[in-house]
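Starting off, we have a lone chain in the form predicted alone, written out as structure tokens.
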Amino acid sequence: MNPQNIFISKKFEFSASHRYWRDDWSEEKNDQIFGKCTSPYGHGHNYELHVTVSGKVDPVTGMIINLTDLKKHVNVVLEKFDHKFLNLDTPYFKSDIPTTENIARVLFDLIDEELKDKGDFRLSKIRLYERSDLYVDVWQEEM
């Protein structure tokens, strides 16, 4: 059997803090909806990010992508998030609350853009773990 596409995933880690807050809501409503996540000091997580690319195996190298190259490109994106207070230190959450869902969506878009035209592969999916029991998947519509 010679599959058309192979999927390969690599794990990355970064740390960041964030705060859930809507300026257009009262303090009471923010507290009611977001609970302890409304602290003005924020709270942090050690995130685990799984990046999956797909493509055809190069017959010369036996790889879809050189994992050293994948690491370099993903780290370009993660530098914008690692050890940052996401609400204040990045432009991505000025109007969107940095929930795990929104962080994953932004990461997917940035990594997808960073990998464009870098080879005969594509970003297929990311999985972002906020904790061991909480993660979000974002993927391309056509896998």
Second form
Amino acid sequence: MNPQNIFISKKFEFSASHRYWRDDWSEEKNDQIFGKCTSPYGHGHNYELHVTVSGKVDPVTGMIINLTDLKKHVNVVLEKFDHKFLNLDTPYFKSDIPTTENIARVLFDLIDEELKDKGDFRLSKIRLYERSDLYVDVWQEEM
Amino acid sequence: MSLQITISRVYEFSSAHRLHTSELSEKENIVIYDNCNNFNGHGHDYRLEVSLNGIPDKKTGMILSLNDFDTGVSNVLNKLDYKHLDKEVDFFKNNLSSGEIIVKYLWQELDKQFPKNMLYHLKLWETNNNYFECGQF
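Moving from the form predicted alone to the form predicted together with its partner chain:
Below is the whole assembly, all chains and molecules, this chain first.
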């Protein structure tokens, strides 16, 4: 049997702070919706990111993607997030709140772009853990 | 192609149960359910991963506020936590409390707690070595 779909996943970590706050809402409403994520100077997490790539297994190397290359490409993106205050130190969350959903969506787009034209593989899915009890999945679905 | 997003939260509840069916003989129950058939029951710390699918709200950046997420799940799990499923939860008086049926029950109950079509996937860990899933993959 020759399985059609093979995925390889690699785990990464980055540490960043963020704050959930909308200027166009009252303090009460911010507190009500965002809870303790509104703390004025931000708070932080050690995010864990699982990057899943799919593609053909190269008959010579036996690999979908060389993991050293994958690490290099993903780290180009994660450098922009690691040890940063996401609201202020990155351009992605000026109007969008850096929720786990939004961070994951931005990461998916950036990593997808970074892997483009690098080989016969594509970014299939990412999973972003904010903590061990909360995670977001983002993937492309064929229409 | 469309970009899909799910948010998942992990919850725990602790319950007792016994796998036993009156449709089988005492002997058959022991053969099939083995130590899960223990006469006085036994318990687990169940772990439940709940995944919701949707479009993050433009203003909050969230598919559903974590408050509403937690409340919806608590409404369901509070009925099971620190209970003997077969003796204290109506549904399991007539249904086996196997992992398969618990996860089916959880789907049916959780689906009522969230906006239509938002519940996407459930993964129920009975121990660290076995889990039951339902929903979309």
